[in-house]
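Starting off, we have a lone chain in the form predicted on its own, written out as structure tokens.
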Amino acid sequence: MNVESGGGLLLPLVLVHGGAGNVPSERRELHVEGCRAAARAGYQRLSEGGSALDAVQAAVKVLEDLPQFNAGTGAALNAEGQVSHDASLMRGSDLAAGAVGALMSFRNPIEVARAVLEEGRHVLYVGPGARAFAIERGFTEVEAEALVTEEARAALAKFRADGGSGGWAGGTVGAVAVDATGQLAAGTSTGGTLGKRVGRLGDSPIIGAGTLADDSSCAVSCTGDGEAILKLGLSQVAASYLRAGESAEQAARLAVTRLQERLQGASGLILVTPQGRFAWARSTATMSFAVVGAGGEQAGI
């Protein structure tokens, strides 16, 4: 077990993650990096003014364009070599929530996750029916092979040699966010599970699994094997301990533990409270993360 914590920073504030997993060494300041400028971006809009879905929205954003990650371009090739992205929005002051899943040939599902968010009919769109709603409200479509990478297409040729094993991607993408009044909102995307079955959901897009902003209790984005996650509902678990008495940084560490344990699951995920109280924590090797608040910045991996 690898676990880590963090601490508190002067509302309001910006915590990212760019997916637990094994990043080679080589790669990993890029991966800080881009964690690093998409909490910048998403403070940028709570200084402007912004609601912490907003800051939530624009750093996810960021992540998403960044072919490094395994969200929006460059994202993990399902078994008929397609990209199909999941995606999750919520506020933590009234619960709303968008999500869209098994999402095709759109650049930036986030945002069409956050016009879900805005609709407020359904809280889940996927496949055929998440492209219709994506564009009903205006959302161009873009060529299927604009958003995959040769180093995603080298990944799928690898897992095919290898007749299918080791499919879990890593480099899901996520952001939590809390204001200056204490509201709070989280957001995940992804591209799954490399080779995955041509419509299969993981947690990324189910709320109380892989995304959950609640401003009674935390924001949680949650990242790693996404079976596990949803059969434990893991976001969920972190902010049960929060409502325990636990502090931010013990329950992500015990919610990380207690999935290990439970169901030998490896993943990571980051929370914050509405009092600013913030914390990391990984089973994994490396988990990117970035922190922007107003009392400054810290990033790492």
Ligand code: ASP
Given for the second form:
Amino acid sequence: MNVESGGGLLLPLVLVHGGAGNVPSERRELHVEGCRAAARAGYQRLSEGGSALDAVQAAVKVLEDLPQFNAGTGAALNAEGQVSHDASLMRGSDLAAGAVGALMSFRNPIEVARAVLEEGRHVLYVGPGARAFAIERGFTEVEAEALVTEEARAALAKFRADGGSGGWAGGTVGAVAVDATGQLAAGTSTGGTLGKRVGRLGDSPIIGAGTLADDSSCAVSCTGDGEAILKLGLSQVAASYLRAGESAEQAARLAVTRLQERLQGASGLILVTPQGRFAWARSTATMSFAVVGAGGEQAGI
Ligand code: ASP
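Moving on from the form predicted on its own, please list the structure of the form predicted in complex with aspartic acid.
Next comes the full complex, this chain leading.
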């Protein structure tokens, strides 16, 4: 499989992805539109004086609320037909991070991850502890059913009818941003893999695997084969290529290639540096993305 990549230079900017996968051609525009709306919302926060972290959070929230993506409302269902969200956020200046895993009844897991980051005591809460934390912090719990779409139900039914194969839903979302002073942030949110066992966490809530922001290298959000991404620590791999002197585009491309060669894992990622060099790469058929920055906009799949 070929690795597709691209990139450029803009400062400040917000770059988002709508998941590595294989979106059918008639739905591709819907995914690109969603990414564009999210990147614009993130950039709006930067223009209002918000931080890179605010921009990432705002962009991911838009994607969580759009039912075509596998995050927030419309997330892929687990083996018991439930939504089980994973999300993480990281700030590059001080490496502050917050994440939640197996959170089942909140509309915007990325906002709960932000609260974890702001509290600063722990980095990752899962399951009942994540729920208790969210309630304590004033988040409103919704009926879990309110987050389930007809499409998600149909996808699970097909997964079961096919004997539980092809459990990769695609449609995970993520964002990276750099503000005008070169400060970075990254975030990722997902329902994980379709029909996953109860209790399974993927790479998305794991700092250094699914998400990384470090002003000394780059901000990264990954998507794809979560088990493989976890084993390799894909975000850190991309950052290490950059530290070794590779360009943003080469670092993204080499990391995705390494996952493919070492573990036969399919993936995609987005990356931005403190200088505003940005890149994306994917080894899958599609990964929707959009970038909005001081110098303009670009979107594709
Ligand atoms: N990486 C996600 C997970 O394994 C899935 C995806 O990106 O599509 O949970």
